[in-house]
Structures are given as C-alpha cells and as structure tokens.
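Quick heads-up: it's one chain on its own, the form predicted on its own, in structure tokens.
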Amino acid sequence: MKKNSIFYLSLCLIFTACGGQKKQDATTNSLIIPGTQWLDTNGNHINAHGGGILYHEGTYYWYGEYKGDSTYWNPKVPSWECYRTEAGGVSCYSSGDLVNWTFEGLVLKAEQNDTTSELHYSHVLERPKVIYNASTGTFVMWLHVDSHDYAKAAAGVAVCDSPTGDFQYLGSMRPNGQMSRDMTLFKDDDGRAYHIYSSENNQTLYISLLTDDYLQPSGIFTRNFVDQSREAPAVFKRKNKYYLLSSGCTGWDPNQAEYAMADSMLGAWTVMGNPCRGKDAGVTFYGQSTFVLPVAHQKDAYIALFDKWNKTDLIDSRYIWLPVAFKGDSIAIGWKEKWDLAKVFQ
C-alpha cells in the first residue's frame, strides 16, 4: 500500500462541519489524534509524508515528502493506480515534545527548470531518512528518486552539516546493483548504518550495510522475505532485539501490517505476523508503516508511524501515530482515538 495519514495533535484546535480551522496558540497543544489533521506551530497542515524522525541534541526533526497540492493519475504506469503530485522535495519541521511543530523549510529542494535532473518536479522523491555521522560530523539523507512511471527504482543521497541546512544532493544508485523503492534506515548502537530497501521488483527486501561515512553500501547485505512483497519497512531495537515492520503491496490502498525479529540486523529474521490490535487492525488502521522512534530517554517508549494516504489528494494525506507495547519481546499497536503522550510513557 502507499501513502498518506496526518494527525492533529490538540486539546484545542476546533474544526467546524464544513472542514474550517481555528488557529490556537500550538505550544498549548499535549494530545495526538490519529488520521485528522495535524497543523504546525504557523497553524499550516503539516506536510512531510513516508517520512522518518531525527533526535539531535535534544531536538526532534521530522523529515518527509513535501506534496504538491495537484494530485492526478499516472496512466503510464498500468500495472498500479498511480495517483501521484509533482515532487515538491523533502521538509523539515523540528519538536522538543513530538506533538508541536515548527516548519523548518525545504532542506532538499526539487529543480525547477532542468529536466534532466533527478530531482525535477516531474521526477518521484520519496521516503527521506536522515541520521547523523558523528566520526563525520554529517547529516545524511536516503531517499527513494524514480523516474515519473517507477522505472529507475533508484536510491539517493544527499548530506548538509545541519539538520535544517540545504542538503547537497549527491546523486542516486542501485544499491548492490538492484532495484531500491520503498525505504528506511536503521543505525545502531554501535555506529554501524544499514539501508533497509524494497527490491527485486519490490517481491524481496534487502538489508545493506552501509560505509563507515554512511554515503554507499559496503557490499555487505542480505535478502529477506523472498518473493513475499513487503514495502515499507521501519526498523527499530530494543533490549538486543531488532524489529522490522512493514506493509504488504497494495497501490495505495491499505492491507495488514506485518512484524519481523531477528537477533542481528544481518541475522535470520522471524516473522511473527500482525501487530496491530482494535479497530481496522486488519487493513493497519488504513494506514502504512514509515518510521518506528524511540522516544528519547524513556524506557522501553516506541512509537509507530504511520501515513494514511489519500490517494486522490495526496496533500490530505495524513499521520497515525500510536505507542507499541510489549509483552516479553513480542509487540502490540493498540488504536487509540486520542491519547497524551506525557501519560502514556510515564
């Protein structure tokens, strides 16, 4: 499934029945509300879809897909109703609480003028993940770069020196000279980075270890779920235990979520089946997995995201964020209408 779920986050914003905004002061705001709309300190509709959170030096950065506010059908791509918008580069907003935030900008900007260049409007950018090199002293960006109909299935990086400066794009590969699409990154407690890709024409996910600076794969890798079509894959780890969630392959339309463990990133990975728990578990809550962030310095305090796709407008699509629980080493994402994350990881 693709794309596209935000969520609003206050005690107080009010919508009224013809789909208005009451702009209120968002520093007041302590509650996340999965698949309604979610506004940024400026009260704009945050806009940073299949995206992946950063902690740096105490603050939260929230990059993702920046979508256009045209959304059409690509018939040039039959095998999948490809609804898309033209790329509009990768945004950035920053939090110290994970539920208000500021827009930072666009810290990859699509081109406007060279069609030549993979990152043009009329290109596919998707999925940015962004993690920090300390022995470098380097943000560095991985995303998804496509040709319009899904041809290149490429993989691009790009760094900057701060977590809000321009990135400089460096350009795009087959990592391990296969397909890469549907993306995230992982790095570990000991330094090491992997990129966690859908390949082969999406049927099996690889797990490629990356240089020591992060910039390419190092030939290290394995390939996982063979022939079993996952995308969207999210990566975390908690006490010496690696998980990887993901979502089946469905176009847009959403499908039940599915959960993996291994003992090492590289290990033999077990499938332990669906994660989520309540209502619409089924179909992920209409939603499809992005990113799963440990919250900083709580213990064993994960969240799962998520984006709900609207497929004919994809601007609209919006975020479910829900806290995972655990039972031994096995998880569980309960739906929640509502819930306070201050409460909730006490």
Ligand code: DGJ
The other form holds:
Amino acid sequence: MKKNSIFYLSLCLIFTACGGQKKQDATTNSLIIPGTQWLDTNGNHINAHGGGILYHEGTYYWYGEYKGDSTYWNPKVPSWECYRTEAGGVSCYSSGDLVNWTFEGLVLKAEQNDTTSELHYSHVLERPKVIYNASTGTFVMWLHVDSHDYAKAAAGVAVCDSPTGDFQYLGSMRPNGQMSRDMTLFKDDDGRAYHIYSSENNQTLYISLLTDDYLQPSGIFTRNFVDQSREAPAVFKRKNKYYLLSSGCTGWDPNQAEYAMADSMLGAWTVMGNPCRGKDAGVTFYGQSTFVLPVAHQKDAYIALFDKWNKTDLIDSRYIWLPVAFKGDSIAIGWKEKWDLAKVFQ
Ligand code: DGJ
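If the one shown is the form predicted on its own, what is the structure of the form predicted in complex with the ligand?
Every component of the complex follows; first up is the chain already shown.
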C-alpha cells in the first residue's frame, strides 16, 4: 500500500472512531456538552423538548415534547414562520445522576386516529411540566395544547399515580378566561403551585395560583410584564427570592433572555436584565429557556435548561444545560463548551 493511502486510511479510522460528529454519549462520559446530540442509555437522541424535570424519591424525571421526524412549514399560517412537526405526545426519561437518561416511554400519547381529539398528532402539544401533589398522591401534568395554527391557545391537564405514566388526559381550558401558550409550573416550599403562562396573545405573562389539587386555576392571578411579550418562562426560588427567566417572542429564532426577581410568586417582579454571559450571550447561546432545575441535596446548585431549536428539522433540536452562578442575589449563566456536574457543584 502506498504511503498516501495509509495516511488517508488512518484518518478515516480516527474519524470513524470519533463518530464523525461531536456527540454526547451518556453511557461513556459524565460531562454535560451543551448543544450537542445527547444520547439516552439506549444510544438514541433524547427527544424531550420544551421540557421540565421532576425530582421524586431519588430519581429525576425529564418530561418533554416528543417531536415527529418530518418538519414542514404550515401553509395555513402565512403571517409567520410556523414550522411544525407531528406532535408525538409527552416523553419521559429517568436518571439518578442527571447525565445518563433512560427512556421511560411516552407518558401522554398523541392520538393517531380521532382528528377531533386535542391530542391528535396534527395539533400542538408543547412545554409539558409535571409536579407532584403530596396530599392527593397524584402526579399532575400541565402542557400547552393548541390547534395546528396556534389559535386555540389553551392549557391541558393530565394526571397519573406514577411518574412514568400512563397519564390520563382531563382536557384543556383557557385559564382565568384568557389565552395560554408557553407555560411552566412552579411548586413552592409551602406546597402551593403556580401556572405561569404567556397570555393576551403572548403580550402579558400571567401567574396563576392553582387549586390545592393543582387541577384548576384558583382564580387568584396576576398580570406581569404587561405588553412586554415574554415567553418560555422558567421559575426557581433561592433564599426566599423568586427568579423568572424568559425569552422574547421571535418564533423558533433565538433572542436575548431576561430575568426578573420578586419576593412573592405573584409579584411584583423587577426586571434584572440578561443573565447570559460569554459567547453568543446576546442570543441566549442560540437557545430558549425552558426550565431551571434545583439539583437535589446541593446548596446553591441550579441548572438552567434551554432548547436550541432547529426550526427546519425540529426533532434535531438540541439541549443547552448550564450552571447558574450567584453573586449576592444576582445571577449569571456563562457559556461553557462542556462541564462536569460533579466538579461544578461540589
Ligand atoms: C416559541 C415558543 O417558545 C415555542 O415553544 C414554540 O411555540 C414556538 N414559538 C413556535 O414557533
């Protein structure tokens, strides 16, 4: 064999051994690598977008949108870039260490036949979040349920007595009589839970106290960031201060994040500015907020979760997880090419 051929063969072997592409192989390393493909313990790309994480009895459960594999531009919505994919329902992955995730299946399945069902795959099922109600022993899921053109603007509720499903769908509503699109849930230390959602055509963010069983709005709510067009809300609490991360409204395209602080969940909220630092901080590292996870049994350990949407191939959207740093009460989320959970949170 000629010298040149040996050289090229060696290059090919090295490339193949490296997978030809940067991937996060959960089975062989313990690093978080933001923005790369993240594989589950079966070697499949994790499909849990717009997600949130529940910690329950020693295990983390990651719930998210299970996206279909054919993205199309919805011709029935000419006014904005309404890229769509079939709604696959809500997926769940479990983990003990936040790095290695096992697929638990679809815990809320999309409907395949009945086109009138709100869960039909042609509709929109986004941003599912699950909290546990200790007094009823029920896992309660809220999610954004919409028509194919996002005109329905409703919130759906589903329940289960186990974190891994199957969740029973109870139906949808316009909470407090108003539109509801991007949303999250927050359960406070006192057991009260809140539904936080973009309302009034995404112009104003509502914070709504739920009933004690978490299944309905209690009727107590506040209008926040009025006419400021905030979406993708993510809430956490530290030292009796509440934090709310959000994005602007630019469809699947990234924009600058913002955080706000309050002494009470219902407000008043003070806007603090962009928490992101470093490379591409002005566009949230090309991501959009979805959740902030307090790491269990660790003081001051919070992870900010963002989706890095790929609008023309939505199933290939990636995840950006970064640690939240505190200076006094202020926060900063710095870009990291990769980071080791165990080393950052000691
Ligand atoms: C932005 C939202 O944050 C996403 O969840 C999704 O609804 C897209 N808009 C749709 O364009």
